[in-house]
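In the block that follows, a single chain appears as structure tokens, in the form predicted on its own.
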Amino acid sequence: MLFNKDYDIKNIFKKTKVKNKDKGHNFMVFKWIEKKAFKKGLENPSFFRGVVRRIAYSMAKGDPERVHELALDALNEHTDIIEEVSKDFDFKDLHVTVADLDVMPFGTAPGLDKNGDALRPLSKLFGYLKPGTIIVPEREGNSRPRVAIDEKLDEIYNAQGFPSKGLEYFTERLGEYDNKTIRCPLIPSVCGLPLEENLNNAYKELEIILRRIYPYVDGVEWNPFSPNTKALSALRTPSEFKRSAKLIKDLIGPKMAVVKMGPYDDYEEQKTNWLKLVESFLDGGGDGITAVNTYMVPKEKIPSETWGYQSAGRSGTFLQEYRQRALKDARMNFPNAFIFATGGIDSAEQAWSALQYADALEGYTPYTFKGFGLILEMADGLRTKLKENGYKTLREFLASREF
């Protein structure tokens, strides 16, 4: 058997050297054995946490953004493979509507594919996709190493400053993924960005990103949230709120626009500032929420001794709480939005808890840890939850949930 269960990761190497002095055919002996693992870290998110995962830190040096990037390259290798399994990620009992569409209830949460190079193969697995960020000039970001992973507590913390490919590229990939046949809604996450107090920068360039991806997808998500780039938090006032849900409507018209907010610590004044914002959003026009984005915490929180950035974003299972509290809050406040809720879902019983007051889910740190096989077993586990509570289908069960 290729992969016993202590996954032996120097066993598994120790398989590619095979003692034949045609060094093609041990190019073909080592790829054999990567789609093997490859597929089997499809499926397993033991086997990709325990294998996959090791083995692309080890080729990486460490680099946490090394790793995504080879993993983004493994996803558009091994299409054959995504094609072959993905009818295997999709429960009919567990469709919702996402932007009009019949579909999967697990999505991608804007970063796990910032500009949007594995489109396709991720539409295989996902119900909805959330490329982006998305801006109009190419950025570098903030200068590496900008991410520390706490492997115990399944955490990332991120100083990265939006750095992207810019909307000329996204542009490209989005005219290849060609969503009139694949039918996989993107909601890709945009944003403008001010210059330092003019706010016009940003109206001017979220109205530019618009314009250019309209033809191609089924929403939008504004992201103002990202606690890396200061200058956002300019445009986190009730009024702004407003004038960008209405310069998003007018611009996308009946399509999906909804607005990804940061989290709030359990007090009533915070409370009280995010839902006004949440408010203004929907009295411009917005369709909508995510819940959360990551959390601002200061250096000394940081597991990294090296660490270069007087803060970063945390993300992972630290987010629960926060993700609870803003799903209840919001759905409390404003029953008709549609809400999407990200942080920490890491298992079908976060999932569960999400879907109390969420329409739809969506990730991105825990499928860094415990790969895309995590949507198998989220899936597994809510279609139990479903049948527990005396309910045949997802849809069935959000229909029944009264605030």
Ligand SMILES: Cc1cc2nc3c(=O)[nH]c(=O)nc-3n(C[C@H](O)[C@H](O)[C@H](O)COP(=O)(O)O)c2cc1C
The other form holds:
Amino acid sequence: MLFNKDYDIKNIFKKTKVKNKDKGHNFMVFKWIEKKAFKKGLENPSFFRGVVRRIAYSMAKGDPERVHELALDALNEHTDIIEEVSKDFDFKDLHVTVADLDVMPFGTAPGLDKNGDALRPLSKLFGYLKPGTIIVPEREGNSRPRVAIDEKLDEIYNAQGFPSKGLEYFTERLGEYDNKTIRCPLIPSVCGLPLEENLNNAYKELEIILRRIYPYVDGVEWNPFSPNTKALSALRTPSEFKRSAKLIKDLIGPKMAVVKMGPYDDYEEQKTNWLKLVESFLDGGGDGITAVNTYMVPKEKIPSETWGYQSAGRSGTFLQEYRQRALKDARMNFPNAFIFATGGIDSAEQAWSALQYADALEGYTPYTFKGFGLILEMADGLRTKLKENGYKTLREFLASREF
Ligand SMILES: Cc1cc2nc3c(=O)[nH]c(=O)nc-3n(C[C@H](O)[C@H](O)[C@H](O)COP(=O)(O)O)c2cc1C
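Please show me the structure of the same protein in the form predicted together with the named molecule, now that we have looked at it in the form predicted on its own.
Starting with the chain above, the whole complex follows.
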């Protein structure tokens, strides 16, 4: 609902002194414009950025999190338009296999739909979905403002601190999604939270989540790398990674289990530790990884004068080199692991670079700047790349890679 929720339409009519009999007509006109703008914003990144996004920011008085809520509302409001354009987002020659399903290679990264509020509309545009991160309790997270935007660099800084409507709410959304008829794999991001250093609570919560969501999902992504939640660092050891993978696989059996990995700097020691964690997760029975989560930066590096936290997770273009390094190192060491790529995949060039090592691509930050028309832009560019390099399909290219 992009044009009439917070932007109180009655007030607009009052201010412009519209006569009663004209109100109904004008409302219809607004609705018509809203629909047209929504459709064009879905298909065209420049229109999204220059028009739709600007209007949304003005409606939300500059609050990026409110803009995000409005965007999720708009997706649910305009399912008819999404249904109409859905087939244009599907290119058979770009299909890959994710969680045993034949789908487009673009997915949503966790954070984009934290609580599963827009699973259905998103499933019509993306190849696979990663809602979450889901935690057991309902939790507010840090107080707002906790998200800052760098408009020039296309980056986001966030210190949300795991806000969640909780497991029960999410399970209801899963019940509505109907994964029997919708062929778009659901791989929720999940995490049990340690209490201080007490890891038992983390495992207890992880088990509760998995038992509850198991029937509805095609896999899970375990997320021990959220940079804003300090207690999670106790889980980032080889033995806890192995233990977590075992627990997840015991509970979800043949369904896909991946771990979301954070970025690391270009130092041998950091790289070795990172690879050791991946190895331990795979040893425990895990199927693969997602690289990478946001990069932790200190307060003084955040482009906001009123930032109230000591740090934030930085995402978008800044992550591109971290993502590529992690993808390459992971692929060279674990040729058979399934690898999801994320971190500033904002063009066909970036998508092509990531696909030199990864099996599927997901994003959050780039879609907030360019809208979902970015999928069309990347699909078009990837098809050109395939053609230039002598491949008919993306699957053919992926199979040809040698590591
Ligand atoms: C506001 C915001 C919230 C996020 N929340 C989560 C989250 O709950 N769980 C998670 O694993 N990653 C979360 N992420 C990280 C993204 O999933 C992704 O790994 C990262 O932003 C890099 O990809 P991008 O450049 O496409 O955004 C969040 C990112 C942003 C910007």
